[in-house]
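Consider the single chain below, provided in structure tokens and representing the form predicted alone.
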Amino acid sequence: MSELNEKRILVTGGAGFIGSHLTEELLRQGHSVIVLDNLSSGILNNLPKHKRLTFVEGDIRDFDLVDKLVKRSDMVFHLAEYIPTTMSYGSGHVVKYSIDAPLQDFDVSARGTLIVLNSAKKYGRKFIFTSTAAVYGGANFPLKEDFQPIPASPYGASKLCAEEYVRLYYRIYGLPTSIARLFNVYGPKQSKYVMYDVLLKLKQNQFYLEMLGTGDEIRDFVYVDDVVKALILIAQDEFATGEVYNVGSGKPIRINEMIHIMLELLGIRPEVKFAGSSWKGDVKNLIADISKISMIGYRPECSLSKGLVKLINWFKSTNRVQEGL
């Protein structure tokens, strides 16, 4: 096991949900952090005010800017992806965005990644890429990293394309790279996706809840702090170089069961209805096999119930909702 040892680290997309949690932990460990974010969905207030934090508002497709920032860094965590600016919190989803605008999604997720990756090669910087379980396309069994990917959306396809370049740069140029395929990450500061949608809709009406899908869809929800630990573990471990890792909880659950837990924690019993269908590209089941990353010491620590309590408390504190929700 190698150490990061007070490095200066570039985090693209660092003002976003996962990126800001990663930035906070890197600062806590004593590193200097440069965050590059165009604030298309990231929020500046997600980041702490810290003397070792430098924030740069910009786009990963800005070749000269990226080159300058990678040169100033010792390591790159690349999290930036295509999420357009939206004031309608709770309505956004990267899969849906990619369905609506596949060219823009490809330009950021694939070409943007290649631009950052190429600068990492130029200066010999370790490169940690956050990919997604969407590359798999879904299956009715736990997915291992060697499962043949069949993306069901442009988002999954563009991320898979980016993965191929990351692996190529390791094989051809010897660049130290690793890939983390994130499953369904949740936690404070996440202002979109299913759990946030539930809370937002219940804030508007505590007596009736309508959700997309059937409720029988299966997901592997993993708390954001566990994901941050996994990313840092991958960056530290010398055996992780050139490898791809699933990052999940290893404990799949049906959507309707997850919502039931949320309602129990909230202490309310609304009528719950599922629409029966979802947007194109949304898969039925995504289940993580985390045996590979467990071999380098990954142990998810936050249970779904504990994570949901933290998410709910954050939602209450930021939305000033009435007692009971």
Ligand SMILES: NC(=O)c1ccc[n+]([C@@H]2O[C@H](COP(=O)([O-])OP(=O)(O)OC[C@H]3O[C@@H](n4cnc5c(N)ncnc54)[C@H](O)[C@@H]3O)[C@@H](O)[C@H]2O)c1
Given for the second form:
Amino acid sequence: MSELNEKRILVTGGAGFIGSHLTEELLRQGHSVIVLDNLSSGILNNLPKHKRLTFVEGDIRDFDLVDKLVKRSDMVFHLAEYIPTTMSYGSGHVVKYSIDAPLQDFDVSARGTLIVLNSAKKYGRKFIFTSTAAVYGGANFPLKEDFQPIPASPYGASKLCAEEYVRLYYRIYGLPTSIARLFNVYGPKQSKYVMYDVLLKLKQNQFYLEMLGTGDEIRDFVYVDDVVKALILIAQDEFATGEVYNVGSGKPIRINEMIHIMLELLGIRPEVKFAGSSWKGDVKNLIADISKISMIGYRPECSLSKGLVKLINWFKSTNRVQEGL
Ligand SMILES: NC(=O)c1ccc[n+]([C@@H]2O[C@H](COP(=O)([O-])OP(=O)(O)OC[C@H]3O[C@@H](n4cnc5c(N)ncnc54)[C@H](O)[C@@H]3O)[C@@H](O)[C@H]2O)c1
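Could you switch over to the form predicted together with the ligand, since the one displayed so far is the form predicted alone?
Whole complex next, starting from this chain.
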């Protein structure tokens, strides 16, 4: 995996799914990491106990706290975002949450990002922002970074708004910033979204599975280790400054095929029914074109079936489900 020169790294949202995997890799590479997380959906158990890791429970909208932590860091990975967990929010989709609570979504996603970004500018710290494929609004063909984004949900819109500030801070103030538009990330420690939903429902009833949508929707599922690799590549490559990159596997798959693979791996054959429709704002297809990030050396390594085995093994071993997390 690519290595960074920086020594003290602030990871906002570091107690969450992707943030905790990123934190572990940064620690493995010898860095000191400060995690800022308000534990609204992340959990402390996601993080290792490590002498080079400092955990700070707090909010990215707390100006003084953010300012103090950014000052102490050499660079920032900004991942914090409020994404409800499955138990507390249907099947936990951030799109649904943002439609029900657009102001709250905006407040963390856009205003919160601006607060962290502004401190990064004050101290001249490199700033890597995790945006989302939801900014595009979906299409039947692979999405490229230079397509005009037309978000279909408040979540996509608030992330796009945050992106615009990140780009502006690069153009106006010369702050070294980069944006990663993540597609459907999955892996151990993820307790929301479609794969987790499948596992959770099958745990309750292994003979019958009912899912939202039609099953024909196409997504690009990318294993979390590949995403961590991409984020670090983007952070360490000088050509990535001022740029936006799609991060996916480059291997789109229909939801019903993905579920079929999961069932094969689980060795069960439940009756599978699709509700026929999904939430407003949940787009039909999100297909990643990853040619741009390939130019800086990104090569996704984990196949869907290998990644699913790791996810399933984690799911079976965790007591998180029993704990209601
Ligand atoms: N998981 C995916 O498939 C996916 C896809 C596209 C984009 N992303 C982006 O990646 C980032 C990480 O997502 P994730 O899947 O790890 O989600 P997650 O919910 O597991 O992690 C988000 C973390 O942010 C923390 N947080 C929320 N609000 C906060 C606040 N106000 N102050 C401080 N901390 C706060 C949460 O407690 C949580 O630990 C997010 O920015 C998300 O938009 C994720």
